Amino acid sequence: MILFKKEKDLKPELKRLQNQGKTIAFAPTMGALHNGHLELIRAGKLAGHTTVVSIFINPTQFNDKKDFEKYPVTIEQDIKLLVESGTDILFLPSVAEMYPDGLEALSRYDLGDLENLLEGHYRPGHFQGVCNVMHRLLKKIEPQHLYMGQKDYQQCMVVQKLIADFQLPVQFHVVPTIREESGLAMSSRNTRLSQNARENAVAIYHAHVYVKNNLLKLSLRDLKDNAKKQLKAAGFTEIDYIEICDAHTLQPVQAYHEDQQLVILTAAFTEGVRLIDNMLLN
C-alpha cells in the first residue's frame, strides 16, 4: 500500500494507473476502521478495481464541536487493517490540504428536502459539510467507482444527488450494512460505548426487525411507538427519531401501501453516544 498526504503526489500515481488501464474504486472514511469499512474495500477488489481509501475526519460535517473532538482516532490500527485488506492506496490529507482557503470558504449545495429531513433536521449543516468534502475528494481522486455503506442511508442519498447534479463520472455502489453477530450495526462510535451499553444498543436492530415482522399487523404509528418503548427499555436516554419513510424520497409515510418501498431509520443516544441505523422493510 502506498500512502499519500497531498494531491500533487497522489495525482501522478493515479495517472500511471490510468495509463495501465486500471479502474479506481474509492472508499471515503473518517478512520476508526471496522469490518464495515473493510467490506467496501473487499467489494472494490472483488470487482477487479484498484482500491483507494481516504481517511479524513471532516470538521465541516460536525454540527457539534464536542462530537468532533471525541471522534475516535486510531490511525496506526487503521493503516494495519488497510494493509491486511490489500488496499492499494491510502489518501491521508490534512485539513489544510482539503480546505486550502479555510473552513469558512465553503460551497453551498441545493439538497432539497434531504437538507431538512431526519439527519438534516437534527444535524443542521451536516450534509453541506458532507457535500463539500465529498465533492473535493471526488475531484482529487477521480474514481470510476465509489463505495459507501447503507448504514448511512441518508448520506448515500445526498451523495447520489451530488453526483447527479454535477454529472460526476463515477458509478455509485451502496454496500449493505455490516453487523456484529448480535445484529448491532458496526460503527466507529461503538468504540465509545461500555460493554453493557454495547450489548443493549442492539435494541435498535431488534426494534427494526419487530417493525418489519409486524408491518401488516399494526398501524405505522403503533409500530413506531412500540419501537420507541423498546429503545427506552434498553437504556436509550434520548431518541432523535424513529421514522418510517419512502425508501426513495425519505418522506415520512403514515400508512402502508404495497407498491411503496419503505425504510425505517433511527437515531438515538446511549451513554451520550449517538447511534444511527436503518432497515428496508419490504
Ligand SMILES: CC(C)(CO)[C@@H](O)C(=O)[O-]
Second form
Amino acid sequence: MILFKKEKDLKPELKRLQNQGKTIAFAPTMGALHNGHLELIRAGKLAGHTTVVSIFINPTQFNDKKDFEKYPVTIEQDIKLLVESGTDILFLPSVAEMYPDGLEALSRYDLGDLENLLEGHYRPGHFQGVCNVMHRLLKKIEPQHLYMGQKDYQQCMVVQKLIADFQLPVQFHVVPTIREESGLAMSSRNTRLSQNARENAVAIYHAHVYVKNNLLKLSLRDLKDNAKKQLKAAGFTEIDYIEICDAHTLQPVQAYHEDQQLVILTAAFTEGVRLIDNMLLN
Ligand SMILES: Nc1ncnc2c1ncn2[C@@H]1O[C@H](COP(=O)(O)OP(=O)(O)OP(=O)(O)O)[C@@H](O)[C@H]1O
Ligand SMILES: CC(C)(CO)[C@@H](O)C(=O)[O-]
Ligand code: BAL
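Form predicted alone done; form predicted in complex with this ligand now:
Below is the entire complex, every chain and molecule, led by the chain shown above.
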C-alpha cells in the first residue's frame, strides 16, 4: 500500500494507474476502521478495481464540537487493517490540504429537503460539510467508482445528489450495512460505549426488525411508538427520531401502501453517544 498526504504526490500515481488501464474504486472514511469499512474495500476489489481509501476526520461536518473532539483515532491499527485488506492507496490529507482557504471558505450546496429531514434537521450544517469534503475528495481522486455504506442512508442520498447535480463521472455503489453477530450496526462510535451499553444498543436493530415483521399488522404510528418504548427500555436516553419514510424521497409516511418502498431510520443516544441505523421494510 502506498500512502499519500498531498494531492500533488497522489496525482502522478493515479495518472500512472490510469495509463495502465486501471479503474479506481474509492472508499472515503474517517478512520477507526472496522469490518463495515473493509466491506467497502472488498466490494471495490471484487469488481477488479484499484482501491483508494481516504482517512480524514472532516471538521466541517461536525455540528457538535464534543463529538469531533471525541471521535476515535486509531491510525496505526487502521494502516495495518488496510494493508491486510489489500488496499492499494491510502490518502491521508491534513486539514490544510483539504481546506487551503480555511474552514470558513465553504461552498454552499442545494440539498433540497434532504437538508431539513432527519439527520439534516438534527445535525444542522452536517451535510454541507459532507458535500464540501466529498466534492473536494472526488476532484482530487477522480475515481470511476465510489463505495459508501447503507448505514448512512441519508448520506448516500446526499452524495448521489451531489454526483448528479455536478455531473461527476463516478458510479455510486451502496454497500449493505455490516453488523456485529448480535445485529448491532458496526460503527466507529460503538468503541465509545461500555460493554453493557454496547450489548443494549442492539435494541435499535431489534426495533427495526419488529417494525418490519409487523408492518401489515399495526398502524405506522403504533409501530413507531412501540419501537420507541423498546429503545427507552434498553437505556437509550434521547431519541432524535424513529421515522418510517419513503425509501426514495425520505419523506415521512403516515400509512402503508404496498406499492411504496419504505425505510425505517433511527438516531438515538446511549451513554451520550449518538448511534444511527436503518432498515428497508418491504
Ligand atoms: N457497518 C457498516 N457497514 C457498511 N458500511 C459502513 C458501516 N459503517 C460505516 N460504513 C461506511 O463507511 C464509510 C465511512 O464511514 P465512517 O468513517 O463515518 O464510519 P462509521 O463507522 O460510520 O463511523 P461513525 O458512524 O461513528 O461516524 C461510510 O460510507 C459509511 O457508511
Ligand atoms: C463520507 C465521509 C468520509 C465524509 O467525511 C463521512 O461522512 C463518513 O465517514 O461517512
Ligand atoms: N458516518 C457519518 C459521518 C458522521 O457521523 O459525521
